[in-house]
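Only one chain is given next, in structure tokens, and it is the form predicted on its own.
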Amino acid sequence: MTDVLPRIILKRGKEKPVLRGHPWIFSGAVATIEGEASPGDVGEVYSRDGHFLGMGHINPESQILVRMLTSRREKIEKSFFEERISRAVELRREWFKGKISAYRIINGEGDSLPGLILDRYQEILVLQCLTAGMERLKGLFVDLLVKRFKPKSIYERSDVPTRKEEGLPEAKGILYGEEIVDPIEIDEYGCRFYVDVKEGQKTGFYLDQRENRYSLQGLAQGKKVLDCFCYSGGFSIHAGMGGAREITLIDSSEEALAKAKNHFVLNHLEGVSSYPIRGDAFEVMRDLEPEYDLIILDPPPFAKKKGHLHGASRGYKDVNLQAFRLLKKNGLLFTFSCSYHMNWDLFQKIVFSAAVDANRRVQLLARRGHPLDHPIDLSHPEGEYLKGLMCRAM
């Protein structure tokens, strides 16, 4: 860190979100930048009246010009990041010890490390650097992680489109240790899964749905289950372990369905009647008969941008309408949105509008969201992207 840091001067009145702890400062809130500022530099942030507000990573090429790291004047160096990593590790240590072998260690803004994601799969760590500031520190993080965790390998999965908004190319590959040849076998509350950290979704697996999958084990006994957008069958496996008598899986990917089949074998669930269907869930559901006790809707994000929200709302309504049509009396629906532009209020209105059009009375039994290893900073509502409703159709 140099002695003289760039100074970000905000427009009058734009300091309020920063004072409330929001970690993002958009370019439109900035009046001027004093000094040389390159992508990934650390800079100081000031109000228009000259009051010091904190320090963060700067990227003049990004719409999010500053990602706040601290509200204090301090050295942003190795010991700073060691302390943040230690804090994140302590949060997970007791919760997951001996129960699961795959979880998130660092969740970006939720762990006060904006732009950094770290997931653990057994003895393999998977790192994502989503911002110019974290990209610069990649070597430092590898050193710190090797020292703390002594992993077999650290693999990078920074192959996400959001890197382009930071002026960064997508990147993936081994950063430390052994080359990863085979899928990693993980344990999730007694269920076993194969994880491909090189090519799998996100960093290899949907860790954010772990607790929601697990909840099916206490609800699936004797049930006929429909798992839509099933990917590699995570929800289906937990339902099978919970005693489901029949499971239908829908996904557009033949490869995903093949992975799901392998997971049934891995968990010794060959005795459960399972019916994989490759196709568009919207179309497949229209041709099914209304005979299901439990339906899971876990679609990909329909609204990746705010401008997509109107079309996404139609998509969510359509698929939930079909689900309510297919549920037996007193059947359960687990329905999710992973579009962070879709807020809780709108999502619930869409689901209940679908219930009205399907002529079903519906009880809301629970709201479901992120697991404990995906903490959300209350000052950063954008971090709460996963929203789920557990409903009973009467």
Second form
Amino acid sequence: MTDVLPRIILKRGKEKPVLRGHPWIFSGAVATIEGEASPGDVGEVYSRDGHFLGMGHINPESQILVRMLTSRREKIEKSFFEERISRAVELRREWFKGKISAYRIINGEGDSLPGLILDRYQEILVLQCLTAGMERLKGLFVDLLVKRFKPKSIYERSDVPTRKEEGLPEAKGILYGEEIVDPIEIDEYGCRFYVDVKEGQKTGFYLDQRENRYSLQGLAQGKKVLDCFCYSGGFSIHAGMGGAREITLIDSSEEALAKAKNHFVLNHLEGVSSYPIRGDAFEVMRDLEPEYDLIILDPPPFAKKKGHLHGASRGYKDVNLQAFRLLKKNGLLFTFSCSYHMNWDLFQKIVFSAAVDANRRVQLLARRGHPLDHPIDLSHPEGEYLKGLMCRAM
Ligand code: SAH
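To test you: the structure above is the form predicted on its own. What is the structure of the form predicted in complex with ligand SAH?
The complete assembly is shown below, putting the previous chain first.
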């Protein structure tokens, strides 16, 4: 290698997590940077006493100063990324064939590609670059993805506020192929959904909840269902497919409810009584009668920062308390948290305390998290954000 790469020298003792494979190095762990380093460069990482630890994308402007790419000394070039993409694709290929047409192909750190997200919706790919390093490689990724998948279009959805922390503006738009005009119709275990990759939430759909939605197909027969924070009705549609008798949907977004309505039609579920309610779930739930057999609580992340955890805990407690109040005897509650900072233990304690306050005895039937296409690197527990508890209230 002829290029002289910037060298990141860590403070004494700070090499330990890196040696165990953690992909993030915070600026506080860095003693000095030797050489010219600008956001998005590849740099070499060394311990204080000069041991080579690996290479990663660096961004001196970000609190996460390095995102490790490899523990070896190697060329970070096209073939390097080609191999990482192949590894990610291989994981998904066999599982999803013919069953679903929308899934995550690359899950950032979980697929050893920190800062890069790639979702597939039929023949459309949606790319998200979260770091300066990945931003620079956008052109390379587009080339690799076109070659590998021959997509109709590649659309960028890097319109996420966390880009600010990397000194990057939000960005969205077509990167390759045809302009996308209509929503894309996807198949999720027999249910059909329209996905708007340009304006929809996340990259268009909550792919991370797919398996949990699907599980309702086996649980909803004859049930009266309440789907809180429903977005475009994913859980409701699967419940409808599973034979639900009546479904009430709550979301604060009018647009989301309009999408949900279309999904009932698309799936020929007009025969199921459905009652969309637009409003704040915290308020709406207070006014409902306790007559539900199955309740889904899938709120947005209440704790986006660690400091929000206290307020978030109260929010989770409140909605879960309402849910237990609204459940009939032996009713089921499927309750989620997608806050990074809320761990399993705390979440379960909050749900338990909601049960106590609602004066219900509750069985925990299952813990449900992320699906197979959202892998987490075990050395990077921060990647695990989705936590779900399936409960039955006596
Ligand atoms: N269950 C959905 C995803 C839910 S995302 C699925 O599987 O697709 C969270 C949803 O909560 C968003 O649609 C958002 O519009 C809605 N939301 C946010 N705050 C809310 C509130 N206070 N009351 C009701 N809905 C809210």
